[in-house]
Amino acid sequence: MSQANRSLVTIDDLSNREIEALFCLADEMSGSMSDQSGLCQGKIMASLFFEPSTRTRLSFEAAMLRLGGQVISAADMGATSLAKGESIADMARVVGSYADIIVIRHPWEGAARVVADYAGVPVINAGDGSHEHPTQTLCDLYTITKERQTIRGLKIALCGDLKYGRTIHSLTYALARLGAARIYFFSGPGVEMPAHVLGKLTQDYGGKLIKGPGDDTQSLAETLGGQSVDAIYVTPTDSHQLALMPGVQIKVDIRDGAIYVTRLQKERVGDTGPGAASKKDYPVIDARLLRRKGLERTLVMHPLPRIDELAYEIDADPRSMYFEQAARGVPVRMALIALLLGAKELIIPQEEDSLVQKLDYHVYEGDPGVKCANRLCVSNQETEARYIKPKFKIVSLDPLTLRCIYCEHELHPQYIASSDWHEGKLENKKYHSAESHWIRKIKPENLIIFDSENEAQARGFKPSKYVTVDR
């Protein structure tokens, strides 16, 4: 499949083979930067950064300039027509008529998908709220691959703000897909990995989630400074039987893997939100920690900027990779831009990696009775709700679980009905518990979902005898 005219909204928009081939192209470009200046000559990139950025914005703009293209930009939402109440869709249509490709960072989760739906040109997500940051993940994966030659079989510890760190979310999905043996989640208090991210790991990638405490998590906690480990994700190809057996000690060794740490996202946490008071117990990577047994070859990674969680004293340590991550952002983004603009093309084998499951979830186009529960989702914003119809993937029936198309937060509605009334009689227009047997009997195309009984009754439905289900 050609990469031209496609968008990159989430890391799942690229297959494993495409990621690997993109890295080969980045290698080629990094070895001859001056030879790439004609690839995108005459092309224009719109750089729309509505949140602060240094590395991501400048590396994208440097990448486009090195490819011979030009850049137009907007960095202050207050200085654009969005401040006047313009919708993201209208902005996307207009900017898409000015530029050949758009890079956008926006505080609303799912905003990049809306821009991609309406712009008419390739769109790259440079971070949408706490949702994803797929190009940072490409830089992270590229760095690990350069240092360790492969992702498969590595053990990676993710530390810090796992709740609001969008880089962590994209990286988690990619590591699972690419076969990292185990992913350890080691968060600050109040900023644990969100349930919907952990849910997607097991639903989409088929591994096992082991929640601490236990011998495995305690062993790693001691290695990383004594704090508790929230959970471990075990890739399907890695044996997890011992980890599920109580009382069996497992030696945790991330010697050849990586510790990936992120700062507390204060701009999202605020002064009083969850995690705001966690500085005292927040994971810190310093020289003392790196002297611990088992970390002799462990890579230290960080998307930057850092605050207090990463000591300056380890900058010269050969295990520290964060400045390499930033520098490698230019060739990686050069390769991506060239591919999406059709200046380069990857030859990808037809066979896909066995760890990528081809999941065909039914899409439920929510009526007014079902809305995303995430207040920061683009579908819940007043300017966008005028034209965005909530959409969800039905990812599970037991329990009924909807995943928002835009921000990927999960919803667990309690009531359902069918649009296929029995014999077409109005008296059979009834709603049921989502836990009843009707959830498996109603065809997906006939399914109607309600957030509450009041909503069901307001729509003219009456309760059936299956409204309550005994557990």
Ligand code: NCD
Contents of the next structure:
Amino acid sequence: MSQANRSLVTIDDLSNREIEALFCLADEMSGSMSDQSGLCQGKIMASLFFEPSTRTRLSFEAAMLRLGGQVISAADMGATSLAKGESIADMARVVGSYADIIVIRHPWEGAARVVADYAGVPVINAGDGSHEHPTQTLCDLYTITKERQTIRGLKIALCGDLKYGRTIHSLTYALARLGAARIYFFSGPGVEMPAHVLGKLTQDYGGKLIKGPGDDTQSLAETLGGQSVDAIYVTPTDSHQLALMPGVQIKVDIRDGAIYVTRLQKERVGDTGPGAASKKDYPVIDARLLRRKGLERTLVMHPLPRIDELAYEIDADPRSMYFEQAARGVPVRMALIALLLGAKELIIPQEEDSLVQKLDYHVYEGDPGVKCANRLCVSNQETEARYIKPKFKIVSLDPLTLRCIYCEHELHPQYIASSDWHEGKLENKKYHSAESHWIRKIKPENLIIFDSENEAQARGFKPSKYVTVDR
Ligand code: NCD
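Having seen the form predicted alone, the form predicted in complex with the ligand:
Below, the chain from earlier opens the complete complex, with every other chain and molecule after it.
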């Protein structure tokens, strides 16, 4: 499939093969940065950054200029019509008529998806709230592959704010898909990896999650400063039989892998949110830590900006990769823009990604039923709720699990009914527990899902005898 006219909203919008081929193109471009100015001549990129940015914005703009294109920009939401109550769909339509490609950073989760749905031109997500930041992940993966030739089989520790860090979420999905052997989650207190990210990891990529493994992760915990590891994700390529056998010691070793650390996302945590008060227990990477046995070759990575979690004293250490990650942003984004604008094409044989199951989830349109519970989801914003219909992928029936198509948070609604209830008889208009056998009996196209019993009753449904289920 050609990459032209596609959008990059989540890292899953690129296949494994496409990511690898994009890196070859980035290699080619980085070898001759000033010879690329014919590729996107006459094209315009709109750069919409409604949250602070240095690296991402400037590297996108530098990339477009290097490709011979032009840039128009809006950096302050307060100076756009969004401040007058305009919806992002209307903004997307308008900007899409001025530019050939849009790069957007926005505080609402799922905002980039909405822009991509309405702009009519390719859209690149440069960070949407805590959801995803796929191009940072491309820079991260590119850096790891430059240093280690492959992602496959590596063991990587993700440290810091795993809850709100969007770079962490995109990177975790990509590492799982590209066959990193194990991913260790080592969070700051109160900012552990969210349930919906863990859910997607196991549901979509098929690996195993070992939670709260206690002694098993002691060696990593010791290596990384004595705190406990929250969980380990073991990807399907790794032989995890041993890891899953109770009482068997996991040999934790990130010697050839990487430690990826992030700052506490204080703009999302706030002054009182989880993690705000516990600065002293936040993971810190410093010279003392890097002297520990087992980290002699380990790459130290960070998306930047840093606060206190990454000491300046290790900047000159050959293991420190964070300025490389930033510098590689320009050729990586040049390659991406050139592909989405159709100035270059990657010829990829029929997708052979064995790791990514072809996921064909049924999409449930919840109007007027269930709503996404994430208050930062774009679908819950006043200006957007006028036209966005909540939509969910049904990712599991046992238990019933809906994934919001905008922010990807998960819901587990309790009550269901069939729209095909009547057969002419009002007494058949019944709702049931989502845990009952009805969840498999009702055809997906007839399924109605309720947030609560009250809602089911308000819509004229009566409880069936399957409204409570003993499990
Ligand atoms: C990151 C972001 O914006 O999510 N920055 C970046 O793009 N390199 C990380 C962060 O702000 O902590």
